[in-house]
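What follows is one chain in structure tokens, specifically the form predicted on its own.
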Amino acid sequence: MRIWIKFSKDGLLRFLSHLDLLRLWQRALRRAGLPVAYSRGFNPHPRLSFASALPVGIASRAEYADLEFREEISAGDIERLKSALPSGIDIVRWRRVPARAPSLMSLVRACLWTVPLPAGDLNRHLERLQLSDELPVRRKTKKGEKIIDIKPHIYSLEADGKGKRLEMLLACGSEGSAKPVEVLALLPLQWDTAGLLRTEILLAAGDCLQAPMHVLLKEKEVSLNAEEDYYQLRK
């Protein structure tokens, strides 16, 4: 049995990194007692992955996790995990995926962040940004630096309804990304980072975005769920 697990990271969790998070969910999976799937070979590991890496000090609303499982699970087992996860990580839905669906991981092609607007003309510098053919930044990579034009992998910056917060969905996954911080930085207003959240991450379902828990899915196939809501992908 395989399913998809949203939950949320928050608080001095928060400050977890990657693989500690994964330790973590290994943790709690053998305290609940749940038939975890492994790996083959000769150094078996659970058969549990995440959906996208979050940076370290950001909290999110929506992380996803992938899980296989050697026999059926129940509400009843998904209790029992959520009792063994600690204050910080709390499951918010689960959904069955059939076994040979995607990896989640392949699938992301997006993510939604906010962060508290601060004092300034926000409008004035979304114009600029909007208007400007190239934006380039400059980004660390395993071979070190080189410059990238993010601009077609932001797809939209708006304040939310209240005005409070700046809303912005970015690309993310293996065809390329746009880091908030780097947006942020192409923002010339002091932005309080502490208060970037991450609200949601994006699949790929055709020409467009859709959340994990909606996405209608078969074997080896993704396609939208246009009873639920959805992003259309700018052509």
The other form holds:
Amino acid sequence: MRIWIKFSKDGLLRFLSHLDLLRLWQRALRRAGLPVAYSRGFNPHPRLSFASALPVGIASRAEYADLEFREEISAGDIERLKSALPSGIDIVRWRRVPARAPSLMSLVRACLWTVPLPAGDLNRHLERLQLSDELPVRRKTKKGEKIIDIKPHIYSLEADGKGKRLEMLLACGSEGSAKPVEVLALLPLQWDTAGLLRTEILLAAGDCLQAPMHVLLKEKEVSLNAEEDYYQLRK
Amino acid sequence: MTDYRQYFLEKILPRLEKPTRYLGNEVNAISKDHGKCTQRVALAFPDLYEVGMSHLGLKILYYIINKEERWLAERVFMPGADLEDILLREKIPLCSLETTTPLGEFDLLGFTLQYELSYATVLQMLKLSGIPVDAAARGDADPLVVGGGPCAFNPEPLADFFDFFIIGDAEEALPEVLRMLERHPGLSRREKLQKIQAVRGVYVPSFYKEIRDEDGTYRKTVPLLPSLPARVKRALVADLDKAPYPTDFIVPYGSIIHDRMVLELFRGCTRGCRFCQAGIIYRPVRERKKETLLALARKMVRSTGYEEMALSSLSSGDYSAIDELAAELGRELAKEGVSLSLPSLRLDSFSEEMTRDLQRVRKSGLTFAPEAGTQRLRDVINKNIREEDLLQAVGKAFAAGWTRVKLYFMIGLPTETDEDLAAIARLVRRVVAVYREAGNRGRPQATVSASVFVPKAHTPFQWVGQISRQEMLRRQELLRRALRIPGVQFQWHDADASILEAALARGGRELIPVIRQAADLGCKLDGWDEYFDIARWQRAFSENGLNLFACAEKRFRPEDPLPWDHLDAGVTKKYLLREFRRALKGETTPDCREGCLGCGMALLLPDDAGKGVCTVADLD
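So the form predicted on its own is up there; where is the form predicted together with the partner chain?
Once more the chain from above appears, this time first in line as the rest of the complex follows.
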């Protein structure tokens, strides 16, 4: 049985690296006594992966685990897992997904981020960003430094209704990405990056973006669930 | 009480390179209300988190103390350089992990002394916490500072820095100390120490005086009060099977050196290797029952969720039911996706079936410790294994699909010659050859590791000096050349670190000012290459009128008094000397399970001790 779990990563546990988080989940699953499926081979490892790595130190309201079990599991099992997880890692929702659905990681296209707005003229900076043809940033990769144009990866930047926070919809995943700190660096204001928060991860569903708990899943097909929130990308 | 926790978490933590070391809220970590506890203990390991968290003794004491509702134990480790700088710059005292309480606010501060190279770090941690480094300068409000672990069997170089030591097993002695302190609140420091010195294993160094000749030669250490024993007997847990053992190990977030559950099969070892201090100071052999171990193992998996369990002891193949235990545990753990490892397995107790049980889930490398290259030298050190044992064990492992093997040797053992070193290379070549004979193609991955012999107190080799630095380097080079064998990787230990270890291991109180000065010069974390600086230590020795190298090479005559003679490890000096003399003649001594050898340990056991090896002793 395969499931997706939505969870938050908050408080002190935001300092955990991706690898630390993986270890923490594996051990919590064993403490809860859940029948996780293992890969075959010389060094079997549990079939557990996450949708998208979160930078160390940043909190999230919407992280996702993709998990496979050897047997059927129940709501009671998930309750046990909830209590086996340390506070800071809290399960929000979960859903059953078809065994042959693509990996969650491969479906990720964008993330929603929010950060407290500092004083200053944000609109002037946003305008400048909008008018520029490209926004080159320096990014460290395994092969050294690279200059990347993140302009096409910024889907939207806008202040929330109360003007208290900046909401960012940024591309994420294998088809290119813009990192929140890269975007904030282009807006010369006094950002409190410790207040940065990931609020959603969005998957490609047709031409649209939709959260993992909402998309329709059938066999290998992923499609839009028009009854729930989604984002239409401007062409 | 200042509340440092919030400030630490909000302002300091985000600036640190490895924040997960300092969160203090790992799974199974215990935070209690200080206001509701009568005895508050900080358990310190004088090294970084990754090392200290790997240590079993700390886990045992953490469990035993926190088990009592009105007591609490919290952990503290040496902070990394980044945090240390911040603490010094912002004048913040070193705090415990769980509740960020300054160490000075605890009732008891316990340091585990596992290796001599951690001595300077003990002082650095005291300095960072604002507790006076010298016990004599501490006031009634300061915690009592206690040391334990193997180095407490010769704690004299640290005598001025500790209020007391617990020599031997602490799992009964420490609670007894705490109960005593609890029953008598409001005592002065001195009164407290006078009370607790009655607990078996407790040694209060300030109640004893070292007597030296005019030229500085050590004579003896004598009690200052007539009521004190001339020799302090070590603490001993007679029935290990009934001793409390933790199952809810703290599970770190980041990876640590030994990131796994530990199941202690037994304490002590009957083999009698003559270089081995652990083989003496943990006597006698005390086993846990197989049923006890299986029950502990099951609980551990449930409470920690760890993916690996290590069976721990000084020689796990000697556990009386090792085959059944390995088979049953291996089977059970495999169902949970947990692998079993056996870090200290003797060559002669290696069986294919057993390792198959052990490695059901993951196949790691195998480690063997022949220690010396020739039979002659192995006889000198009483490592009673033969070359055939090694080749047979390795052959079985290779046939069963292993490709990686690690071999441990020591250089600089008493009576070692170049021929012994050449024999190491010959032995390694044979191991490589066995790989092909076992039907494999190519070559195995063999790692040969050579450490430098360090003579230790309370061993048959306590009288011998370490070889000189020059000689160490020459022998390392000799071995390095001889081990240029395809597929073989050679690792050797830093000569200078071994020299410092030797100089500190057999010293007396003359080393107190040396260690104090080394800490003042900035020495810390000397077990780490990036921190260790022999020049600073050399300076600390020479400015106190001592020579580091001479201290390491120091030889004692059999009739010489030794600075640790007043500490009774249970094994008599007469026995150690007999063993030393047999070593020099190349005579081996059998495993004492084949018949009591009269080491003296049996005399230390209480009459009602369980059926251990020593209770059937027939003493001469």
